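Presented as structure tokens, the chain that follows is alone, the form predicted on its own.
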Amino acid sequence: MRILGVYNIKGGVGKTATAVNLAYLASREGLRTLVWDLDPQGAASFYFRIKPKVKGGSKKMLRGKIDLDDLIKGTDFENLDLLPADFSYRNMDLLLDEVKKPALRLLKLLRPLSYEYDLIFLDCPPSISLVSENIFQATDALLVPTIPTTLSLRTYRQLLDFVANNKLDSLKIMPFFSMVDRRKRMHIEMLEQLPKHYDELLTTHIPYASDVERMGVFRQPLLEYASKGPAVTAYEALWAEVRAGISL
């Protein structure tokens, strides 16, 4: 089983959609696959039509009074399940807080789920938190979609210094350019200079397209409803790329 998590301090930058895509196309070529949706505002849960509520809320969950297993929901796709959000997830933090080697609870909950998936997805909330800490030990790999703007680097420099600090060194971190428009002279000069200072980087780039907002009008993964195009060409070269990078 792999654990991929889609994370960014900033908000706003396509976490969900990338988690979301990319799930679907891992399911679609047989893989057992798990999104879990970390974000109490629950934009994963509502692409997938699953209410954003989790019996006896994150509370019970983090304590271990009950199994993953008993909250999973399936989608309407075939390989694809949901771990659904939960508004009590915004006090993640003070619950992980209460419990023993707090910074590695996710990862105790996850792993008995190796025996039924092969890749989960980790769509996680944009902060710097014990929930982040959580994430960063549970992952095999952290895709980290950024959009080619000074703020956006920025807060891409914030995690490497994190993880540094935190002496990370096992986290692989996979960023990539994502919502980006090629009539703004930034995101080009950023797409053409930041590869050679960050040779993490992968080389699909996202593209703004109004047919990934419409995830939000269909309530179902981009590729459902279109077919071709520079955004589903794009996800799909995302996901050649992460899974080559993940060996999976």
Second form
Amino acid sequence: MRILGVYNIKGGVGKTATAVNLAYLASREGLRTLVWDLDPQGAASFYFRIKPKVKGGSKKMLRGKIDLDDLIKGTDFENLDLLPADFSYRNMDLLLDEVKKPALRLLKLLRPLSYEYDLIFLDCPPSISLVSENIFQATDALLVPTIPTTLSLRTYRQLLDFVANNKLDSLKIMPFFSMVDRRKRMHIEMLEQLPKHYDELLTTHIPYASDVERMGVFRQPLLEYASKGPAVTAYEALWAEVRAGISL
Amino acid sequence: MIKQQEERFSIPDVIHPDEIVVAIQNSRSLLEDPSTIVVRTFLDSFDWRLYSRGLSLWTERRDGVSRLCQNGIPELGPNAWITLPGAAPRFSDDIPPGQIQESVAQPLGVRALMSQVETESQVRSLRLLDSAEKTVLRILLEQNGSRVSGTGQYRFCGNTIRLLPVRGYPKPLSRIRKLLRSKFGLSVAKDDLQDEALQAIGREAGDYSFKLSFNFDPMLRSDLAARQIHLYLLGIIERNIPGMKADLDSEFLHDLRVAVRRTRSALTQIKGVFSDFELDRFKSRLAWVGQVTGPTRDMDVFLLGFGQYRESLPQKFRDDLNPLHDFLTKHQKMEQQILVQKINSPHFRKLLKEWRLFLETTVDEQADTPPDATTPIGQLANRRIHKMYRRVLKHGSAINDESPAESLHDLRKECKKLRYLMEFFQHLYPNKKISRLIRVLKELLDNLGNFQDLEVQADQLREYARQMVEERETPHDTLLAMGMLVDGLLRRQQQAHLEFSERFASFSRPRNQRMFRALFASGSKGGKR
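Can you now output the form predicted together with its partner chain? The one shown was the form predicted on its own.
Below is the whole assembly, all chains and molecules, this chain first.
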């Protein structure tokens, strides 16, 4: 089993679209895939038409009173399941603080699922907190959708600093450009310049596309309602690059 | 949490599938996806190794995409699958790495996967939706046909409805199950598609086994019992011929050779039931089959064990053995061609035909009969097993660490004869006791087998080295590495010799001797006790 976090300190960078579309592509290739919607806003749950509600809330879950196994819901797609969001996830930081070894709690909860799933996506809430630290500890790799702007670059550097300061050397970081708008000069410049400075940057980038925005209208992964187009091609290429990157 | 499993119902001919769709539609929101045709090829080894462990494996082709699917591993959930980029896998190593590969590798061992039956299903896919139009249950209506893979027309083998639960939504499944029961009287099908498909082409799963399983009345005439044994063994020989000729895997030849060996042993050990004239007609011709199948088997044994040979050498010398692997592969193919010629020869075909004719010819119960033809088989089995046992005991006791290799080889032959006799007549004796005695005999045979096989392999390797040098320039390092192998084999053989006395002491310990006597020494009586 591999665990992939989809994370950025900033919000609104295309995290959920990445998690949902890559998970969909993985499941279509026969990988038993789970998405854990950790964001209390519950966007991934919404896309899959599943109620953002968890029996007993995050309190029972984090204290181990209820198995994750019992909370999982099947999506409309073969091999693709969801652990829904819950509004109580907004307090997860506080709850984590109360348990033993708080930074390793999510990993402990996920371990029993290793025989059931080949791949787990963690759709993470923005910001750096105890929850993000948990995510860094639990994941094999961190996918970081990044809008090619200076501000985004700054938050990416913050992430790198955090990883270095917390001795998370084994964490593989896979940043890629997201919501790329070729009409914007800054986007074009960043696309040209940054690969020279960041070897870990994936070559695929996801264009800004109205097709992606319509995921909320159709409440489906992009590839379910759009069979072609630049965004579809980009997600397919991104998935191939990520899959190779995590040797799956 | 145990995952909810798929439920499958057979639809009787009197119910049209449309009636079921209408009934569900009346109570629930239902969405129909485009219907598809699914072609499945069920795979298993010739001897049903997956089926016997409750596993099923099949390829599934729909809309131009192929998958390899598996059922039977609870942890993987129902119908685990992976996409199949190329042809169906032949050996477990051909399956892409992952849990499907891991779960079939051990049961399959060296056996190849074969297509057992092919089905074609016209599938109507329906989805039950909740108020957010989320799928909460998948319903598949399938009209199935089956055929021998790739040949002939599909034969109808039933309409089915499959309910595929969506995880975390248990209620829709139970509601629809209830509706199918109350309105249409349907209940969960006992057989799966593979079973139904096999039945439609006149077969059943598990219809080949290499195991001996007879159930004679102890009072049955011995000649009739012997014929049944021989007919069963002949069946095994005949059924393995196509796979052996096609060289699908090494075990067709193996099973055929063992069946021939058991036949030859039965001919001489179940004594006095056929006339000497008949015995002479077949004995030497069956020995010929053993001889002509030997060289290919020798190559197979080397190729199957090649990985172990390699690993027995230090890492840096392992690649030196590559020319040996090339030599073995090339010569296995050559020997296989020669073998196929022999198996296609009139001599071999005539032998099997005449042997079958002889075995199936009705016994004239009034005619002059050989001395033990009419003896009850229970009595003859006792007598023969006990005699052979005493011989093994006598010859084994005379062997010590200084005895020549031939004495151990001869003892092995006698032990094998004893083992075959005990296996032919196993059911005539209390299962627990005879199983124990067969087990202790096998332990002794393993030791004797090791002793002889290691020597034979060492001699063969030396011979191969000579042949390789004659055929082409062979690197000195290869010959040296082969020398290391020979050395290792001979050391292990020496070890087997030293272990013999301990193994034989265990075999012949008083408790086992008492048990042998109690089971077989009563001479004239043969029934269960």
